[in-house]
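Next comes just one chain, in C-alpha cells: the form predicted on its own.
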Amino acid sequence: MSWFEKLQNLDRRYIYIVVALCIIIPFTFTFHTNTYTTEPVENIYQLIDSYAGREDRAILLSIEHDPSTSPELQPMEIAIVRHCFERGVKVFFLTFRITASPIIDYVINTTKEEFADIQSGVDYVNFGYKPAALYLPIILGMGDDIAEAVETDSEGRKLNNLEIMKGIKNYNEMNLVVEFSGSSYGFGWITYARSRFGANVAAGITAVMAADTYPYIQSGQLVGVLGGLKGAAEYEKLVDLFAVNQLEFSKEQEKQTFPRINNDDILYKFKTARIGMNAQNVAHVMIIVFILIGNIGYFLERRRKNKQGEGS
C-alpha cells in the first residue's frame, strides 16, 4: 500500500488523538500570537472609553446565557468590566434568565479582585435577576426612569439611594446596552430601547451567530459585535494596550505596540480568550491538514484505479 492509501485507511481514533493534543498542548505550553482587532469590536471599545470618568454616562450589560456558552462569552464580559473599572466607567448588570444570575456574580467578583477601590453602588450595580414577565416593562420603563423601572438592585437596595445613580436617569445617560447571548443578539433592545429611545445597542455572541449580526451592523442598529473567542481576544488586547495604560484608542499605535506587550505579566483570567484562540488556531490548522491529505489521497487513489481500469 502507498503512503496515501495507508492514510486513507487510518483508524479515526488516531486523528482524534492528534486533534486532542493540538488543543491540550497550547493550553499547557502557552505561546503568544498577535490578535488583529476588527471594526465591530473597536466601535464598542471606543464608545465605552468615551464615557471614562463621566458622571452622566453609564453602560448596561445584559447577561442572557447559560453556563454552556460561558467559555465563549465570559471572557468578553470580564474584558468589558475590566475596561470599565480601569477607566472609571459606571456599569450596570441585568438578567432575565435565572441561570445567568451566578454568572454575573462570577464576572464581577473575578474582575473586582484586582481593583481594591471599586465599590458596589458607587462604581457598579447589579440589578440582578428580573422575571421574564417584566422584560418589556423594564426595557420601556428605563427609557423614562431607570430607578423607577427597576426599583431595587440584587441586594435589595433602592436605586434612588445609590451614589452611582447621580447623573443617571434613563437611556440618555445609560447610553450603551450590550447583550451577551448564545442564541440571540439584542432583538428586544434593538426593537424598543434603540428604536424608541435611541439607545446604542451592541451584542456579545457565540461565533456561530456572528454572521447573523452583519445586517444589523450595516444598518446601524448594532454599534458593534463581539463574536466568540475571537471577539473576546480582540477586546482583551485593546484593554491591555490602551485602558490599562490610560491611553486613547489609536489604530496606528495598536499595530506598533503589540511587540512591546509582555503577555507573561498579564493575569491568566484577563487573557483566557487569547489562550483559547491559540488552541483553536492550532486545531483548525491540523483539521485543514487532515482534509487536504484526505482529499489528495482520494484523488490519487481514484486516478490509480482509473489507470488500472484502462489497462485491463
Second form
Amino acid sequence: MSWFEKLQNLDRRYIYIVVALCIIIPFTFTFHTNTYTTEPVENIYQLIDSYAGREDRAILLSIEHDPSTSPELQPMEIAIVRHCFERGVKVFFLTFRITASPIIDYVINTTKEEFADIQSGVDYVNFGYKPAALYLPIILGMGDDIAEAVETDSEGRKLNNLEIMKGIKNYNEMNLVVEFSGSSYGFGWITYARSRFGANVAAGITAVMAADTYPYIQSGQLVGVLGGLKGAAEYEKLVDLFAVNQLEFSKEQEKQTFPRINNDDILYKFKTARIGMNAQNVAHVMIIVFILIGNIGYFLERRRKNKQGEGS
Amino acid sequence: MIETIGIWVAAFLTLSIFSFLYKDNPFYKFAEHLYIGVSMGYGIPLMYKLSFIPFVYKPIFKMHEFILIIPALMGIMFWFRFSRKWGWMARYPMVFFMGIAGMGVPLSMHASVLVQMRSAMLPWENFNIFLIFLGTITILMYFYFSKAHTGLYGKFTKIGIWYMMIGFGASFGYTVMARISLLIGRIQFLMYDWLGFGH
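Write the structure block of the form predicted in complex with the partner chain for the protein whose form predicted on its own appears above.
First the chain shown before, then all remaining chains and molecules of the complex.
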C-alpha cells in the first residue's frame, strides 16, 4: 500500500486535529496579510460614503439572521455601522426576525462605545423588531412614508418626533437597504422595494449564499454584496483606510495601502474579520492540499485496480 | 461576574459539542439537549415580550385599537389545527396568508424572471456578457430532455454541463469558506473571550 493509499484510509479525527491547528496557530501568532477589495464591496462602500453629512440621505440595515451565522455577518454589520458613524451617515436598523433583535442592540452598542457623540434618534434609530406578518405592509408602506409605515422605534418613540427623520420621507431619501441574512430571506427587498420603488438594495450574506447572488449583481438589482468573512474583511479595510481618515475612496490608494492588523493601532472588534481571514487562508491551503492528496490517491487506486483486472 | 460565568458556561458547552468529533459521549448529549431546550425557552419569552405585548396587548387593551382583535382572533384560529373536530378553522387564516403571498407573485415574476432574462439578452459588448449568454443557452439546452443529447446538440449540452460544474465548484468553495468561518468564530471566542489572548 502506497503512502497516498494509506492517506485515503486515514482516521478522520487526524484531519480534525489538522483543521483545528490550522485555525488555532494563526490566532496564537497574529500575522499581517494583505486584504484586496473587490468591486461588489467597493460599490456598497462608495454609495454609503456618498451620503456622508447629508440631511436628506439615510441607509437602512435590515438584519435578518440569528446568532448561528453571527461569526460571518456581525463583523460586516459592525464595519458598516462604524463607517456611518465615522462619516455622519444616518442609519436605520430593522428586523423581521425576533432572534435578530438582540443582535442589533449588540452591533449598535459595540460600535457606539468608540463614538461618544453618537445619539439614538439623532444619528441612528433602531426601528426594532416588526412581526413577519407586517413584512409586506412595511416594505411597501416605506415607499410612501417611512414614519407612517414603521410608526415607532424599538424604544416606543414616534418616528415623526425624531430629529433623524428630518428630511427623510421614503425610499427617495433612504435610498439604500442592506440586508444581512444567512438565507434567501432578504430577496424581498429586491422584489418589492427595488422593483416597485427603485430603491438601491445590497446584501451582506453568508458565503454559502454568495454564489447565488451574482446574477442579481450582474442584472443591477443588487448594488453590491458582502460575501462571508472575506466581504467583511474587505469592508473593514475600506473603513480603516478611508472613512477613519475622512478620505474619499481611491482605487489606487486601496491597491497600495494595507492597514496593519498585527499591532494595536486598530481595536480588535474592528479587525475581527481580517484576523479571521488569516486562519481562513491557512485552512483553505490545507483543504486544497487534502483535495489534491485525495484525488491523487483515488487515481492511483483506480490504476492499481485496472492493472489487477488486466492481470487476472 | 455574571459575564465571566456566562463565558465559562459557553466555553464548556462549545467544547462539549466539539467532543463529538472524537466520538459520541455524555457531554455532547447534554449540550445537544440543552441547546434544543434553550432555543425554545429563549424564543417563547422573546416572542411574548417583543411581539405579543407591543403588537397585541398594548394596542388592544391600553390604546383601545379594537380593530386589532380581528387579526388576533385569526392568529388564535391557527391553534385549532391541534383539534380534529375544530381543525377546519385553521384554514381561514391560512387562506388569508396565501392571499397575501399571491400579492407578491407579479413582482416576484418581474424581479426573478423578467429582469434576469433581460440581463441575459444584452448585446455582446464584452467577452463576459458573451460567456453569460453562452452559459444560459447551453444550460437551458441541457435541461431540455425531449431531444437526445447527441451530435451537435450534445456538444452544446456538454458545454452546459461544464458551466454547471464550475458553478457547483464555486458554491462548494464558498460553502467551505462559510463552514470554516463558523469554526473560526468559535475558536475566536475560545481564544480571545475565554482564554484572554490578544487582551
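Here the rigid core means the biggest group of C-alpha atoms that line up within 1.5 Å when the two forms are laid on top of each other. Owing to the predicted nature of the structure, the values given are computational and were not obtained by experimental measurement. Numbering follows the first chain given and starts at 1.
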{"property": "Pivot point of the rigid parts between the two forms (hinge, one of 140, 250, 278, 55)", "result": "278"}
{"property": "Rotational displacement of the smaller rigid part between the two forms, which moves against the larger, in degrees", "result": "13"}
{"property": "Per-residue CA shift, residue 15 (Å; core superposed between the two forms)", "result": "3.0"}
